[in-house]
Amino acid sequence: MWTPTEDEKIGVVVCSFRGSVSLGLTLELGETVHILEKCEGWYRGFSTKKPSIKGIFPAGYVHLKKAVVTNRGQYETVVPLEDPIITEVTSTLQEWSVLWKQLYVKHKVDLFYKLRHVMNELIDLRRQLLSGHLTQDQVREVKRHITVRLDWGNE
């Protein structure tokens, strides 16, 4: 029996799901999902990329994130409890991955390798922030370095 979720409200897809079951929601690695209900190892919800399309997906395919929920019920608002710079890096990497593939297809080798290098740097810096093992000075320096790399990509 499907029951509304209390704490499991938002997550990141850790394994692509092809939606190969009745009412299954196709999800790609890295997508953010809003979870509405749960039932025996399954969630029902939607991808934040396509909020109008709802479906079910395995709970084990989603890494849950802490969030603040206001106006619980049909019109609830869910906001992830995450440093905004982490969110920015994540969405930037998703956008850049599309560009990176295009550079490969167009044989723009130099820019392809430069973008790959910067993306790998951002992944490492993001990992360092998420680890929670940095001093305040180290966090400030990592955030500064992230900002420099994001600025490079926006030029």
The other form holds:
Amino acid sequence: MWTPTEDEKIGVVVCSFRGSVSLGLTLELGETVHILEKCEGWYRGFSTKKPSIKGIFPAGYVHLKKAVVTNRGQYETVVPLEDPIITEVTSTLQEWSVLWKQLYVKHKVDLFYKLRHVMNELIDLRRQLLSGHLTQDQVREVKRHITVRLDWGNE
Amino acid sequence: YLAFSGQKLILQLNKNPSRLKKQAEKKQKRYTTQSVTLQCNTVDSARPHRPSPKSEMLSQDDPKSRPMLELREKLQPEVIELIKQQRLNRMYEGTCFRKISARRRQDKFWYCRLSPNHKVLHYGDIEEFSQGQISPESLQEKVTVADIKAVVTGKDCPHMKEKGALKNKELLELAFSIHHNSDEYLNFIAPDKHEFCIWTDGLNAVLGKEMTSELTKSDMDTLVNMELKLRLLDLENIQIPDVPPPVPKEPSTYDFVYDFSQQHI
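Compare with the form predicted alone: the form predicted in complex with the partner chain:
Let's see the whole complex now, leading with the same chain.
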């Protein structure tokens, strides 16, 4: 029988799932899912990209991440447990990516390459933060660099 | 005048220090980023050395792994669409071309641009080289896209084949022609390789054909690589299986805990 999940709340898709079962949810590598309930090796939930579509997918196709749950139940909110700066960098990069592609289509060459450069630097800095190999001082340094670049981009 | 130039000197002296300071800060920033990376490596080597056999390598670090190749393939069609849009936009802005002839002393110029609905190519002679756009009204001639039979390049072009035509390796690489109606040709010499790629790609695109230039390949790499990195952001440090994990038997029940059927989102 289906039971609500306690600790299994957020997952990242590690293998694309074609959804080839009844009520299956199609999932792409790298997508984030919110998990509501589970049963016999399956999860039921939705992709953060399309929250209104609920479906089932194999538990083995997602990697679980720590989360903070509020208002448990049908209308719960789930937030990944991570340094807020990581969350900010990730969402900023996704926003800028839309802009970046527009710059390409409109042939704004200079800005296109500049933005690409900054985006790559941010991806790298974020990776350094997530590596868990930095000392406190290094973490502060990296965060400072990140802020500088986020400010640049927002201008 | 002396007084004025004296003031100017002072102003410049005041400017420079801050600019130098900014440049120094910039340099420092770059070095700091590098030194953070270096320090990371040092910290790493301070840990007990762990060899990383191929089996421990993360799939996302290996561009040839199956999931990576699959994702790349998945991303390509959208990227091709972007490239196509860009090429068409460029053709809509238009380009100034040169009519090169051994017989003439001075080169003549002409302008060609695609109509907004992508159905007509407007072109015409212009007095002098123009960087900016020329409006279609001032371009006298046109070719209807539907009448285009083929696009040829290099030595297959009539203006490269005719006797006495200026031919050198450079020109051959920039030459392309539009074969339209049954027997007419519109001959082009692109100002540079970049424009050559833009126009041959763009023309192939309006004709529903594949864009095959080096520029398309390079743009494709640039765009797909970034998209790939963004897709994999949340998979940092996470192992991606090389082959799909087994799919369990379908659940014995679909009697879910939560019912969302009342939602209107």
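Numbering follows the first chain given and starts at 1. Note that the coordinates shown come from a computational prediction; the quantities given were computed from them, not determined experimentally.
Student: Please identify the hinge among 60, 94, 81, 26, treating the change between the two forms as motion between two rigid parts.
Tutor: Where the rigid parts turn against each other between the two forms, we find 81.
Student: What turn in degrees does the smaller rigid part make against its larger partner between the two forms?
Tutor: Between the forms, the smaller part turns 19 degrees against the larger.
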